[in-house]
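Presented as structure tokens, the chain that follows is alone, the form predicted on its own.
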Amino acid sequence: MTGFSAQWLALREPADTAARHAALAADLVLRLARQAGGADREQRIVDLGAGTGSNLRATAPLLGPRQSWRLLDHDPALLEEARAALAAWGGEQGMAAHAAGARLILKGPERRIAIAFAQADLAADPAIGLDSIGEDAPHLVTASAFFDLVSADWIARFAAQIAQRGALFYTVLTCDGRDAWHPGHAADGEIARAFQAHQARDKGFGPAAGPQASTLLAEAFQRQGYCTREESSPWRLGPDQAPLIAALAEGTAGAAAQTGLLAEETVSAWLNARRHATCDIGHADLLAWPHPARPLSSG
């Protein structure tokens, strides 16, 4: 699987947090409390492709007072970054951090978060790590900016594994291809087509779903008897986010160039125009839950 640097993840985290769909997150909070058997019961959560822990930092403050997270990533260096970053974040949130074996415990007056970290080859097995919180299945499986990297086949197998456990599923910031740069440029269409061709390349999970990922996820969970709700969560990047825009433009141009579909001067001209532009980058958030007729997993 293609890796991401801690620097890139840190650069995008504020935009990610701002873009999340608030009403969908509120829906998750209510459903997770019910899934766990009550708002005060421990909530068991698995985070896929966790990187440096940004999904936990954005989601945990919304959830119940007792949380147990398991962060899975293929890159052990990112998991070490996550451990340090989450300990520092806990302090900022008024929670003391201490180690309990391999786990990190964040504890404050109103919240206790236990965090386990595991290197995992998710491409080899969509179910890896799902049943590793004690002997109990998770109440929630979540991810951020992950599923556009995986294949349609992987998504189908993954949804079947989640449904087998009766867990909730919540993912945010899946690329949906609805990008717009301002002002317009003559090469925007060509760049977009080349970038999407690059997105579809195998990232270690088979041909990547790219902008179709959220739709494929919803369909896969619906086939498993789940209900789904999808909401838009675009980045709205203005002049105050120039470093992120520049990095995004360079990454987009680089990916487009790698396809060989465009002349070098076309890519170069587009990149020069885009380093100081503004843009909207399309994403989707998705929540899936077992149909009410299905039994909830036990707390």
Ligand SMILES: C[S@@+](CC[C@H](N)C(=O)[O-])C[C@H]1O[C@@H](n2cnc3c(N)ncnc32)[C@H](O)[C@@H]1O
The other form holds:
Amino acid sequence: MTGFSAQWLALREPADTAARHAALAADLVLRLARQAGGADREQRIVDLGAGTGSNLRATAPLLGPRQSWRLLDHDPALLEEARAALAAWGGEQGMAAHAAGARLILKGPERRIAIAFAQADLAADPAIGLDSIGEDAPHLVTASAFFDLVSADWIARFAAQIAQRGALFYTVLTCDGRDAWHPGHAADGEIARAFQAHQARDKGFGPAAGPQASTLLAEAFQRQGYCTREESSPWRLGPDQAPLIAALAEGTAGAAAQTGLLAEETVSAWLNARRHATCDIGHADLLAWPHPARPLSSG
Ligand SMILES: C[S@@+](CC[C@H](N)C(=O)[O-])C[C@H]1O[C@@H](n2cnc3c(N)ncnc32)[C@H](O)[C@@H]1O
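The form predicted on its own done, now the form predicted together with the named molecule:
Next comes the full complex, this chain leading.
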């Protein structure tokens, strides 16, 4: 099991929200309204590898007045954290929070968001949690900062499952490997190669697609008769984001060191030089929708 701490997810959330490709998100808004049968109709959304709910916090304010989300993650502690964080976030957005059975309901003047939380190991089955008893298929399956963990084979099976349901697919902040640290350092190339070797390790889904994930997703959806649009969503981290840069540098150095491909002194010299660095970290956002000639899933 890969472990992600709530602290790390909180540290990266503002950079993630700022990096999302706005025009692609606007495209999603229009296509989702159509997919759901009208802008005012309920929009059913499944979020994969939801963590503490960052994707919902960034996406829900753009979407329609009635939303029903299902947040899936294998880590029950993160799902508990998500419930508390989303109730608090709803309050900041002027939405009252109450429980309805196991669901959290956020209700404000402009929208009502019903949120279900489900512990699910997606590695075992890409379709797990896509369907819920008594509910129709989701209109949208989404994820943020998730797909670089999965394998090429998993992506192919996943795209087939989404296409079977005719749902939209939208994922943001998938690492694309286009990272650059400033100022440059003699060990940048070696560190990058070792880091990428670490990224390709099995994260529970088979050999991880890492920086290839977004391209593999686009190709897999195209094979299913979907149209795709991919855009860049890099982090551009300046001196005002020193805590995130420091955590990122430590994580990168730690992962590179674990591969055993580099001398310890090389890794620590690189890390030391990164104390006052800035960086660009490449990500991709991807939207995939059924080709217009394909019938949409029903309401
Ligand atoms: C980088 S975090 C992103 C979390 C969140 N989407 C965000 O943007 O903050 C990746 C998430 O995938 C989840 N994850 C990893 N492997 C999983 C699996 N096999 N099944 C379900 N979730 C998994 C982790 O628990 C973690 O919450």
